[in-house]
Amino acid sequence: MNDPNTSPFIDVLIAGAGPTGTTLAIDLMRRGVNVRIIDKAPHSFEGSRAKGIQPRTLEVFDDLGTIDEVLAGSSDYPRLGIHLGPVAAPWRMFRNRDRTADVPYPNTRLIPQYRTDSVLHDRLEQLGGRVEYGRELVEFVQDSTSVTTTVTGDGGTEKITARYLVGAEGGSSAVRSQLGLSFLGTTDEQDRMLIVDAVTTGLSRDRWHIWPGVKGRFAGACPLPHSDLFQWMVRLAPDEDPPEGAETITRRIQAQTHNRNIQVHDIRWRSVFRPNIRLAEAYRRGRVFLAGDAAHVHTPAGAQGLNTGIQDSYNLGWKLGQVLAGADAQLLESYEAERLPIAAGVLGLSTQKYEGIAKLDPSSLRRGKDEQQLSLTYYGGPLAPTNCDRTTTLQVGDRAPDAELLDTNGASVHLFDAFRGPHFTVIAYGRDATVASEELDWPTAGAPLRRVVVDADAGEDFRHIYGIKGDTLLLIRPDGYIGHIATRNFLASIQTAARAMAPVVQQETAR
């Protein structure tokens, strides 16, 4: 007799429906993976918290089919206005760049997290999924083939058995805690920031306002695009009780800004933030993985946390899909090997920026290529060995840039158009590389392969961006990173690389 509280076996259970968890659910569902995503909150997040979307994340959103909605709901970052007494000194945090052939989304976008969540949840529903709110994972056990979880909610207790479990439920992750993984780092209980989303009068919306104060105290007010809200950030004194209510918060802001015209009302969200700087000792135990803030938490400076979490999911999604389709499970070992060093580096960057803001270091207010995450590479990792061929501009493990090509009708097309979707892409330039591309036998299980041949007469832009000097064959992973480069020995070398990332090609039985 079946237990009525036990659900059918699924492929992946995701705990946590913020941007990290929802990105993973979207990527898995478009691969045909059977997914459930739960969140212990009663409804979606209502605050602005993580509000900066970096160029690399915009490319991920392009691939996932959400870029138009994200761009429509966001804006370029406003200039800073640093208030020094009666004077407000202008400061440009970003130098806005024009789109180029290799970088289609060159500028960081400002969008409140509640809107990012909404866009991702809508996309999940388009694919046939939904977030199960009010459902909390309380415990799990795993064996060599599955993970059995206990989930509670208003409807009672449910046993969900999945092949894999992913904890994406934030810094207080129950999944990480039950795995017994250390969360290495520090939390400064004396350093607190009041964050408030509220309608504000008496303040212009054309600036991100900053009021520096003594001992690192400051207040900031960022206008949230396509709304009448500001996100207020007020650094509190160590022994200060965080103010509550519009009237008390207004008085605190007026004391910091020395501007009695500022009035806060209609508070939509309020939180007290403490700068956690932590990194999990591991991203995986058996069939259980961590992603996003469950694996690493950052200061808010530099807009890195949400973006790094989304990149975690983008890295893990295709690998889970491949292994579920029959690829060697060793592929999953590359998730931690590729993502943990990235998170450690990003953690150092955001910490440096946050400490600099407290010291009024102008360089801490400036944002550049390090924050944009376009130059991150997996070179030297398990899927990008250092003994591979390279071009004059790229090596294995680098982000595969966009490039403009001409189709057979002479119309402009982009490489990212070919990359978009849950597949691998092989790019062939030159006769020998093209022959190898055509002869490459790809498995029918798992992510399919799209073949692109770049004609010498139509690929000048491609040759320049990709550093091509002669016949070259490139394999692009589903997450947009270069999985292999061959400038010789084309077919044999790409077959070797593919075996680490794809199921075994099943040879037809001779009749």
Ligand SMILES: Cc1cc2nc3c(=O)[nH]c(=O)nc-3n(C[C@H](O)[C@H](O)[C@H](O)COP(=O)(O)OP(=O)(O)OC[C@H]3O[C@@H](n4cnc5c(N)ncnc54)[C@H](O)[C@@H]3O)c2cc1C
The other form holds:
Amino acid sequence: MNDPNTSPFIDVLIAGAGPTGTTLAIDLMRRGVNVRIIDKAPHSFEGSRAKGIQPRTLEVFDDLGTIDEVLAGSSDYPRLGIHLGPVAAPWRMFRNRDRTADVPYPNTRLIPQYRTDSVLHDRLEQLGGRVEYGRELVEFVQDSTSVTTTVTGDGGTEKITARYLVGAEGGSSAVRSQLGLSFLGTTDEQDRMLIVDAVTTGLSRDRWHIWPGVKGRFAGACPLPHSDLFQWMVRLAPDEDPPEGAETITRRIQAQTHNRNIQVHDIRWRSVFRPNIRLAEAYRRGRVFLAGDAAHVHTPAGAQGLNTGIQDSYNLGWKLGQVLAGADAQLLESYEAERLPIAAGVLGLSTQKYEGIAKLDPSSLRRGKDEQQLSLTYYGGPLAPTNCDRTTTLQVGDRAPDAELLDTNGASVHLFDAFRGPHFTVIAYGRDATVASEELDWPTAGAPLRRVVVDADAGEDFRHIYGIKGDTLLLIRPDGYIGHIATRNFLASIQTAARAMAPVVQQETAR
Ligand SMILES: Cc1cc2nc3c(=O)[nH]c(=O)nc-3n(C[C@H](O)[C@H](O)[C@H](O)COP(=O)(O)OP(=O)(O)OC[C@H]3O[C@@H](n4cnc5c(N)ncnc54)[C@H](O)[C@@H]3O)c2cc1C
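Next up, the form predicted in complex with this ligand in place of the form predicted on its own?
The complete assembly is shown below, putting the previous chain first.
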């Protein structure tokens, strides 16, 4: 092995280029942060693993510039076909909803993880970034100003020093282990699931087929969109050797389904996994953070793991960008405070669904509001105090919904178009709020501010969705959550809120 090379100092090193790490790299790149992203694998992940993208994540993809590719590469969820003897009972997992003025992406989309990963990697490259494959983070030391990491790979060992390190390297995170953080929860060693992506004949592609089995040992076959593949999930008996090879897997499936027509041919990816239910005791130590599966692992039921990881990164990205630009480092404390309770809730939800699927409990086969992640809120967290003003429909910390309005120039504005990008948005409704929004100084360093002034006579849709009854000023964070609501004392209160999230305004740099 070569002598360690010391590389130039960077802002952020991300270990792991799965959906979590790549989302963070995209968000940081578009903020102009000097970032590197490494992955120990030789190439991007090839399996279908996480295949449900929730409405809230679709909104994140809209902001990050990947929504068209994700929609084109995905499909609606097929109905379940539950095979009970010779009949297959249809079951609708989701009630397909029409888009509404406040929710442009109302339905969960089905897309294999290899395609989601590839869309994200393409976006990163468009922004000038690149995943460095075959590079493994092995250790690090940190002090009060930086983290020095040791990265190994084909090219030898490299020392990379960064202001921050983010461990997004999945459930067996080396960063988490080196921080000595417990991964609290359980792994049932007896409970294993065979997962296979394979070309399959003898099965219709218009259903996600489920065959219940004794003691909850179901088998499932989900058709993967825009491919000739199914994702098979077969829950194994405790003493069962996981079958390998197309023939053995076909025999195992035929034994469970009692259907000799089903044939598995071409296996593209195969894995045996144990559902872990675990949560890291903390998401941060000093300059080192955890995100995604490195911080929390779930059962696959409810399609939450990848979505939660992407939203971790979406929460962390703008905060790192702001602190690197000079905002108070206290802002970074809010990452764990906002995201850890969400993961704890998601773990409970996916565990409940998983246990229910085994028992074929109908409510566990139905997906609804909780899984869509649209109603997640940071209300009551460090950036969303409970004594803040509220509207009749929204509190600080809630997701800022989409709405169409006319601004005072007579231009039609969709709020999600106004939010798209790395900036904050201030929305002013009414004369006093408008004056305050104009007087609000915003720093030139860090995320910029976009101002939207609503035409009070033509904002009915906005008023209804945002629950506006009189003059109101809202500050929307770069991740699309409400950072502040003022219905009085507009300027002073928004300045106080902004101080926690943005660098100090220097007089000479003030607007
Ligand atoms: C069968 C199954 C079905 C699932 N279905 C869903 C679903 O429908 N919806 C959903 O949201 N979630 C689902 N999940 C969960 C989802 O797959 C994970 O939550 C998701 O992959 C986590 O993404 P991540 O980026 O955090 O980690 P990963 O995808 O695990 O990526 C981590 C990356 O880090 C790299 N790495 C590891 N160690 C190092 C190191 N030391 N240095 C550098 N690189 C390293 C790895 O090579 C890997 O590329 C499912 C999981 C399973 C098993």
